[in-house]
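A single chain comes next, written as structure tokens; it is the form predicted alone.
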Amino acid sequence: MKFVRTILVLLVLLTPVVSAVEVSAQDTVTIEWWSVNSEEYSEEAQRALAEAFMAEHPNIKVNLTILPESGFQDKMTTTLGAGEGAPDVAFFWDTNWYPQALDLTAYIEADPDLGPETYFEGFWKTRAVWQDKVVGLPLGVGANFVMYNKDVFDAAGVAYPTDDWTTEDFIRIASEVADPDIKRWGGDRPRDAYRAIWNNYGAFLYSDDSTTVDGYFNSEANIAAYTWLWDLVASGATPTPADIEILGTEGTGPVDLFMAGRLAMATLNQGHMLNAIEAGVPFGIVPEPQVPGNERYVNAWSLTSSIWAGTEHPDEAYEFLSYWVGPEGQRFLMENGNLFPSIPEVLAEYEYADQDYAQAFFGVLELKQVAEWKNEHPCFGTVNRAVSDVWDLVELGEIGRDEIASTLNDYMDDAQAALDECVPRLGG
């Protein structure tokens, strides 16, 4: 009888543990992830981090599955077009993904460690942000900024740019280090209108409530931003899109030809920031040149990372994408790969965030992004390709100096139909 009753014993003793383990695999949670290989984050860095998160989190598993760009973009405009199949959480890079995002403002409202202060401010805005919610948050920063050559500059006797330089110091500085003798060019183009110099200027191309194009396209900002275009082509110090075009025949993009000392400004980012390091090319770094008196633009992104609305688990959803996108986990893909994240007090602790080029490329980050006003008007591409041509004629000096004005207001019907038609179907 003692032997049953030990017997008996062990059973109810054994019976709470089996329940327990049982439960435990019912409440697990396969959380699916989907994301790209990059140079910033790689796919062995993604999975180690899935598996920090998952020792952490035994009652929630993430389920990674890498795609290429371009697979990636047509599964997740298939899968949230169609309503399902698509992941809880993912890149949504696409704005026309947005409407299929979770609203994650009562989740950030409820966070006390996760909040749009703990993320630079500008990339909160253009990436967090969108119609009053918060579709996502913001993984890793990037940003244009001007790298100069410093072994070109010194010789050629040339001081080096500064952080308050202007678009006529560009000019200026680019004609004075450019050499045709030894086929060396000063600086380069930016590659639209529109962007941070376009900005810098105060140059839009309609108002702000996507009405009207007068006052805008043909504003004074918008005739001086396109004469500094003008003048910069006629100052030679510059390659042509002739000699882009035929140097990118042959594998040498603006970044090849800096590195290689035949360009000796290049408006380029923080890879290539990193590529030159490597190469062990020394360079400095300034942000796009400024026009006095105006506010100052930088050309920035970051991606957005999200819960698609129809998840089954969006607080599990939520714990992991607030732990990658979060302090840990942009800390462990800056520590374990390239990344810059976008949350200020861990970029700080970047291996060499004391070096002057991390100094100023952080610098450029607090700068008011051109974004802003961009995501703002989902017309702007539209009109934009409606008056390209403006661009092309300055590019390729088919236009006088004396003739800018005019050719805006040639386009001003142009561009203004192209708003008429694009408003009601994007909206303002």
Contents of the next structure:
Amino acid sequence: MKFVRTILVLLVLLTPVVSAVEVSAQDTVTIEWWSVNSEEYSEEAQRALAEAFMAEHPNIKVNLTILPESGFQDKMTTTLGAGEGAPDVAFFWDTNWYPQALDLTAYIEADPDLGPETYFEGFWKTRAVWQDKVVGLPLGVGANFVMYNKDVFDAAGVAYPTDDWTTEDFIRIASEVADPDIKRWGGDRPRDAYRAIWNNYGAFLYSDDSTTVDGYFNSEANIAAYTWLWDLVASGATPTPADIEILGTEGTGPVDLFMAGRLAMATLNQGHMLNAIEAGVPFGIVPEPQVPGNERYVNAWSLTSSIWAGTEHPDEAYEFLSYWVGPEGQRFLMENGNLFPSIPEVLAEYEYADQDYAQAFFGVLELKQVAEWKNEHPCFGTVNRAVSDVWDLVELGEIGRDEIASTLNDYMDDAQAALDECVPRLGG
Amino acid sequence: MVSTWRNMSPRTRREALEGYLALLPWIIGFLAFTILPVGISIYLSFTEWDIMTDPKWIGLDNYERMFTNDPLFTQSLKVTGKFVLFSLPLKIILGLALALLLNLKVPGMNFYRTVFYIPAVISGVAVSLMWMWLLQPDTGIINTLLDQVGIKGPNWFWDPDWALPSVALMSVWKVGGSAIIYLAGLQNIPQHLYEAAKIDGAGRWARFRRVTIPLLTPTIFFQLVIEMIDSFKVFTEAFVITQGGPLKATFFYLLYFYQEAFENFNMGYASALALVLTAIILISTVILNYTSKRWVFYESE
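Moving on from the form predicted alone, kindly provide the form predicted together with the partner chain as a structure.
In what comes next, the whole complex appears, and the chain from above leads the way.
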């Protein structure tokens, strides 16, 4: 009996303690955050960022899970598709995931510190807004530009390219600086159509309303862009696709060839720029060449960071998202990693912002983005696949310069059929 | 006679129950991870599904499109068919030839067997990257060696005429795996049959033709079926190296399936593609099985 009484007393004494623990657990909300590890934002930096956030927000616990890139893609697709198990906050880097992202419009409107004006306009348009809804916030920026190796140009006695150069200048300069005797190429070739140079020509795959390829795929602008590619291939000043594939670096661009001085000009990105600085390679940066009289484009990207529409804690998730992708978080990742923030005000604080290369890089971020059209046209990939032979025929030198227009016409039916099949399914 | 549950003794019943209990994990696994996904795939093949929203029933539309209005389906089937016809005989013959070599009684044979088996266990992606380097037209070792003997090597993966043979060549590199199976078959052939043939005056070639080949036909048949299925499923090489090009010369069926499912978010159509491939493999296997009655011999026969 004494034993039973002791147990009862202990239970009565423990009850307030247990209740306190329960109350404390109820007050703390856990946010699941999925991310990946990269040179721009290491796992260590992201964990430190989560800790810093939790120190400021003791009622929110952020549980960070780092996944490999391929695993991230698969897990996000399957959990979003299944409608359960997805993280509260994550990168929504695939536009097909956007329907599952929480509409942040109301949050943004109510947020005095964060809004469209906070970010670069181009990245807000392409990475935050989708179908008139705010589906996420853009984390970091990246862009393609042409890097030229100053040593190679100096040795060849050729003047550096300038910001206002044209596509014709590109071929001319590449030919001048190339030297087949020492296996040195002048400039690389694009890896696919309908990127910056195609858009600079005013060439798009199909109509803006996604109804027809006629007048677009076979347009004068498209013929001009493919003719430019034909001329570049014929110039012999550019590596073959096999050379690029092998001597390029993991599909990201021929940075190794460039650094070794075997490629005078290469279309690279800000990560390669940092590699070149580290290697002590003297270089300059210009935007991809323009076509006089036309709007100039840049192939740029950012990571849409979103809240899953199925989250049980949207307010706390937004609290974290706006910290992570807002000025504080992006500044933290810039100072503790290699992230270039998508917020101009924070980017201006970059340690080497006054350097020429940094100014040139910042300059291309202001250009109109290739993604602006592509994001609004989810059938682009399907239609482009149907006509990819045209690209191969030009690259392989299998057609003559005067056969480009007729070849494009030969693929009109395939392009239209692909568009007609895809638009009812994915929209236009 | 099969006993019924009613007339079984308690002990037999207990043993039967224990047997089924032991089988249960496999049965659950088979139902959950094979039958259920196949059933769902069959259902999805009659739908339009972008993964993110609910599947929409569209009846036979996916199949109708596939057989009447999809040039990429025809192209991928043609390319894969060519690859099977080209690579399968190569793999069967070279696998057998390698097994015969590995069956020789020479010192250090276990080392050679291990060396030849290694390619079979290396990741397909790593192998693809390695072959990309080997077959690089300007700097690759194969063309460099060909150049030494005055032959201008082709552009391999980057030439529409050579891309498919290049992938077939790559697949041959992995014959070490099938050679081990052949080797097991070779070592199961009773020695006394060779001795009897020798006494009858049979030479090396006659012994190989009259004893080895007939008694190896069950293994050859097994390998034929397995390698055929494997050839139909070719994917990694195209995914890593060629992306289906140039000029869709390596646009394999599974690459098309992958693009439709995970890049084009057309999961319903991809399910239909998967089922058609399953049917093709099933029919090919049935045909092979039917013909096997004429050329496969078992020791007991």
